[in-house]
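This document opens with one chain alone, in structure tokens, the form predicted alone.
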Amino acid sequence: MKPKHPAVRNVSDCAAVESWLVSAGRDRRPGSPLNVPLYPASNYRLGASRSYSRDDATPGWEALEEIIGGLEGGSSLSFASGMAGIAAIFDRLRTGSVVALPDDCYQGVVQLAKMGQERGRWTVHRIAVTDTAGWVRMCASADLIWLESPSNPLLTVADLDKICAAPRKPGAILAVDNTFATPLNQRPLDLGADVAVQSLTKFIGGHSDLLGGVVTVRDADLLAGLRQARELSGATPGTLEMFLAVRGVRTLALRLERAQRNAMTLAERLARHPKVALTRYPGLASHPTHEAARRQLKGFGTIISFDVRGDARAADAVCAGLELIQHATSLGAVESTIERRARNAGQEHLPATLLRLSVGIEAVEDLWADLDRALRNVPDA
């Protein structure tokens, strides 16, 4: 017998999203712990709704799924990683399917799609993020329309309003990786998407201490299929990871507010810096998709991409010269991190001098002093 999962409540039940983040996912029974405790149990005594955690989930998973489901406006399923959730979506495709993928996209998704195409499972079409007409046409023929907005790492904003509203092939799935925007800035399901994906590793957890992913949908059959895929593949999240994700998401609104304010200040200053050739940030008027971002996003996120003047050695020197900002991969945490993306396998097509900066919650003047010093210490080309 399957457990009864909590009915999905919506963030609109609260006057403000901050209240939902703090209050959702808690046990309301008198005498229960205020916070959902760790449940390090793989199995349970028989005779009730739970028997084995891979099949029946744990209270820790359910708490996190209630919180994210309310934020995204659907029903959520947690996974061992963001890629585990993405793989569960791709695994629904029949042999011979057509996949539409952005030209600028998370490399893990690109590799997954490429592997499936090489094995003859599906055909992949790459479409420019800003080619709205191309996406609308592809909606009529593709079996999986995979969108990422803002994109990684060029921060291009897709016109989700138009693409999600376009007629789709019967049975097709339109999925949006909502990690960069977070559900506080963008709710793809409200726009007409079938699936919203979040990497819990990034903004939801917020402290660079866990791996996890969550997929949110509104269709009951799709939810059941993804739950079965999670169960049969064993792509279940760890108990400690879910505990950390619940604890981290409580402060998401505060962290995002501070980090976005920092990011806007830094982006504006980087755009004027003599050692910076190009700054990409959806909040800048000079950003190619500024208008779409302003129309769709409540905030512009915490990620900045900028090109250092010179060559790859100059960009590497900037990373090496930073003290407060950490030279590390990943993003969305309390600390600011930076890396040169083209040095990673599969990212060689990117500008060699592009640095992706994930802005944290440090004092903005300290961040700027660190950036400005590292940039000015790079010799002129």
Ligand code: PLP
Contents of the next structure:
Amino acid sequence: MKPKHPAVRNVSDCAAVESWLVSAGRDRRPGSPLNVPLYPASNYRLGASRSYSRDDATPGWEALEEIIGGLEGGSSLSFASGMAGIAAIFDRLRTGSVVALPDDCYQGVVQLAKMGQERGRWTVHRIAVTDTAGWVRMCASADLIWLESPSNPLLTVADLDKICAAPRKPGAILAVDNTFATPLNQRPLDLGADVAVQSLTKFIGGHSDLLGGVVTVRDADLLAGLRQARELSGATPGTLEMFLAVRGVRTLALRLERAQRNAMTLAERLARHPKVALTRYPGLASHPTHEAARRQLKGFGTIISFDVRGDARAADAVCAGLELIQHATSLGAVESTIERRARNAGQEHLPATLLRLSVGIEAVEDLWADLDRALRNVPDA
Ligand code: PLP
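Switching from the form predicted alone: structure of the form predicted in complex with this ligand?
Then the entire complex follows, led off by the chain already shown.
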């Protein structure tokens, strides 16, 4: 007899990804709870597949990994943070390897790459995000090709179509940090990347209440190697964090849709604001990589970087003057956050007046009123 309500088992069974987000990762046995409960367990009675929580996935991780695996189109492994997943990928490199890194990307990855270079583990080559020919050349010689698109914080879009399709040195890994795009806007594995990375801390979690990461691959050996790295480095995620990440990802599509709409409106208005010198948002026709963004991304994302007229003090005054928008680092949450990125060590190459705004799901007119007031209150330079 056919079940009355057939459970959704594959992302391809769904007419739209929203249904997968809501239905995947659930235990379908009769009597089981709809949501995977918290498992505060380090140790299991021996004799079955689970024995110790650092070695064997706990049920909350498996749910999250099933959901993200479906979204990215591969097999996922969850980690204690985005950086823990990224470090596991870098850890694959043999001494003497060559790493290709974008000239604009998350500062934690830049620091990790620099640290490895200083210790003689590998050599780092920085390539402009838009230098597609340079990336194609690096694909033939580098052991790790690291891409982040759109980039943090300049929001430059790389030509992933071309770069992922370029011939690679045998054994090389091409990884794309897909955090800013989210797997709803971009699927790097479909383009030919070996690895897609997400900081769960951002859009997937979506509520500024967890740290987590996830790495998705198609190659079985790479998956096994990364699983072993997670186990041996102890970069395993916590049960509460994965519970929250699963809860957060259920609404990803709704949150993203609303926040992207808000971001487009705010970017257009910021671009015309007398106190703003430059607005970077991939959805604006004036953005240097707008065409690549239109070609490659389903949506333009929720991050806007803009330069306040004047100096660093003027930009700090805007942050201090905001009431609704939170003055905080990180991004991708329901609440809008803003930060002057050059205040962080290692970000001195950025314009001192650059503010990175992560647009949330508040009412857009309230967000605009807050921004406009804070900008207008800054004394003229
Ligand atoms: N990738 C990007 C693009 C990020 O912005 C961040 C953090 O801000 C990370 C990776 C690192 O993630 P986590 O903070 O979860 O370690």
